[in-house]
Amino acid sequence: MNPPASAQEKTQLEQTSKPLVQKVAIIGAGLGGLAVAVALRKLGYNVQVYEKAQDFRPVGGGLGLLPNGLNFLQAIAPELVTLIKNSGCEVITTVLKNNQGETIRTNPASRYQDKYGQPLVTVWWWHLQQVLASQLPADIIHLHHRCLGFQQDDTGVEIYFDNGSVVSADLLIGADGINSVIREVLIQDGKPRYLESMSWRAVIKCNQQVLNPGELGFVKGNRDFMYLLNVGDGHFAWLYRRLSLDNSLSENPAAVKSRILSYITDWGESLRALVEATPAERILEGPICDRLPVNSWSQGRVTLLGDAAHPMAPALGQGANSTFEDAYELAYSLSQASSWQTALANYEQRRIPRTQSIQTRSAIGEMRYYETESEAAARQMQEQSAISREEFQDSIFSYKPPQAIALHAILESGFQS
């Protein structure tokens, strides 16, 4: 007999025995310090959020949510899914274009749902934070929380703000990025690693003629390229990226945008026009950078997730995506643990190897975005005996929830007898 609907839409994380803690402080209201925070109170824990930021406000731009990370995302709360694809846009096709806005290729993307059983979703990373955060008591996070650092003993964790506040709690997890200020304290391996590729982009409400309702676009430059994506409820995201040996900023916003109008100056006018619609305060932009791989991302009650554990290219996609895998792992390996040293242990076990060889592919990957057609054909030739393109994505997409066979058979089982 199958298990009434009730049953079958529960979430795979559920409070089956005592919190192992009573109180976990997470540094960081990102994507990972929110969905971790979701699938914490799941099992029943005392969770508090410290963000540095003074208010959410519409920032970030546009990424893309793959097969893995809405598997996950579904596991900790399976609404999460329904109400992002609501807020982005189920990608249809998509579609390579040359730097006149020409269109070269299509290619459909319903081999996504066909073969990983999820769609490819594009949405802007703040109205996916705001869905996070919708899942959450507004009172337990916390902004204007900028972490300083923390001191941990046998009993606890005190965690320093600048704005005075110290914060007692039985476990920390450092979600706050890329520069995070608890791998500093944890790790000590100083500033990230530019890989030689400079990034602007930018989330606008237009009526732009690039693309079409449903569509991702990819426009192959000279040393340069662009991504055009369609994110939800009218808004149009860019992300134009470049080969530079120099990774400085620009002095203010309208320098940022006359840079990149200097860059695209003979692309085609539809292209221009979307740089030159967008309010230069609106435009972000930032060295690509990641860290080398490590081997551990916790000492004692302090733990990691997301860019401050594993920071690497977007090329492959993977930023947000395996920082969600990392969110459900950690809350999963508390909730099978008899205690939470045994389930830090088990969260790196589980992430680390995984996480190690999606960084490294990463920067490979965003040197690849740079190749000429001859370099591309020298390197697949001396790539003949490693692993595949399409093998390493299966191996990304395919992955599932730890929890999902198992929780399947309980509930067949305990509905059977």
Ligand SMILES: Cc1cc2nc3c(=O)[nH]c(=O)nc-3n(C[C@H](O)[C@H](O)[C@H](O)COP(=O)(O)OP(=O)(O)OC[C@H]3O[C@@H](n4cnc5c(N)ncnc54)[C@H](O)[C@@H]3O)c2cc1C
The other form holds:
Amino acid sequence: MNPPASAQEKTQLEQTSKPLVQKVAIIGAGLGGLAVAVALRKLGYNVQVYEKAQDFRPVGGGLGLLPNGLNFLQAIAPELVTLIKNSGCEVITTVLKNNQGETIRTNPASRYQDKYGQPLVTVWWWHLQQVLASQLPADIIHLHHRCLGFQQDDTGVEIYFDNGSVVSADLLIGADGINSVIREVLIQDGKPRYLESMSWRAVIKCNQQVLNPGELGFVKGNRDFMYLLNVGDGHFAWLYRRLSLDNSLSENPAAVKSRILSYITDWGESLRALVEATPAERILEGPICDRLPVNSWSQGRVTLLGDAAHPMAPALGQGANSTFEDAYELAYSLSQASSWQTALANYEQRRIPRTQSIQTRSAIGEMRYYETESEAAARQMQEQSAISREEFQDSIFSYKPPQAIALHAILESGFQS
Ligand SMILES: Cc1cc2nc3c(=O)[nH]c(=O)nc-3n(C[C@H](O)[C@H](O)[C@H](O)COP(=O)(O)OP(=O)(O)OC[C@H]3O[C@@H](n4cnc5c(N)ncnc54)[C@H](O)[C@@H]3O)c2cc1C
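For comparison with the form predicted alone, please write out the form predicted together with this ligand.
What follows is the whole complex; the chain from before opens it.
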């Protein structure tokens, strides 16, 4: 449930006010950095985004967007959801397969739309990044800017980059992912935690024979599994994960590809063919990591968002979805408070308890992927969970923006300098 808006907030909702700060710097042009940039510009903020990559390349894997993430994107800018649906694939059926590629069970995916008001959409990370970037003027995204750190005082924050440039801002948002340098300064909690799960994923264009249009597939192996996603425009994503104490990376792309093929020698030909058809350099290899939840994301004029704030295992598919919640809620908090200090405090209050529970459940979920049927049954017998899986999913998917206020509506009612 959303925390109820206080009486003070309700009054402020009805007021028109000006942006609380002049300049906002965002580190990271990933999904979170771009989404919060779109949201803040809707409210009239001067926003600049700094990204370490030299250009926007077709990278990243396939993602599932769920009703909560889509609801928050819609509240930021309704056109975003239309563009994403056009770019990705609305899932009609989910399919469980064995590792020979044979279908074991199918389920209609209509419950997402029927129960939570949005469909399940599968999309390529890169397409999503492009959709978000298309809503911003190109000259506010500064590529080739790797942030090294920052310093702040009562008057502002100075941000340092590896190309020698120094930028001043009134507010700094660290949206720089799980290895965030902004978090490193604020929280100093060292390296992410490896969850004994390795990941390999790729997006390809090929004539695959395992999935029909509108399907999302899950292949259950033995201590390993694979997701199969149609991600729109004829592109297809596979995501393979494997229980592994060893989190070392392969030496080169060819070694990455042969490593996966060696793991799936006994899998069916249609599934092996997907990996074989994938150019080695397109396969992303990486350990699945998270961090333990913390009780604060901000210090002074600096705050965190997305994976920088609450990195989580992908088991519940909530990394990007909860990041879109953050983007809206940070902008919303800035639109409702009388000072940026109060806004950041409200943002943390709204976000930290919810993301803490999602982080914790995601880490547990990652290990459950690898249980055998008998292990899962034994656990379920012993478990006396206070909240069932279904109830937890309900609390995630049905989450809506506070008071369903869309940022564009706040803007239209006169909130702009
Ligand atoms: C295998 C896998 C499957 C997943 N599946 C799903 C899913 O189905 N659904 C879902 O919702 N989520 C999923 N996720 C999680 C999702 O991808 C992330 O939660 C989401 O991308 C986080 O967005 P972000 O903007 O916070 O971070 P990122 O996407 O990591 O973006 C951070 C950006 O900051 C830039 N950057 C980093 N450091 C610096 C620096 N020092 N200076 C400047 N720029 C910097 C990076 O280049 C990058 O562009 C999955 C993740 C994995 C690993």
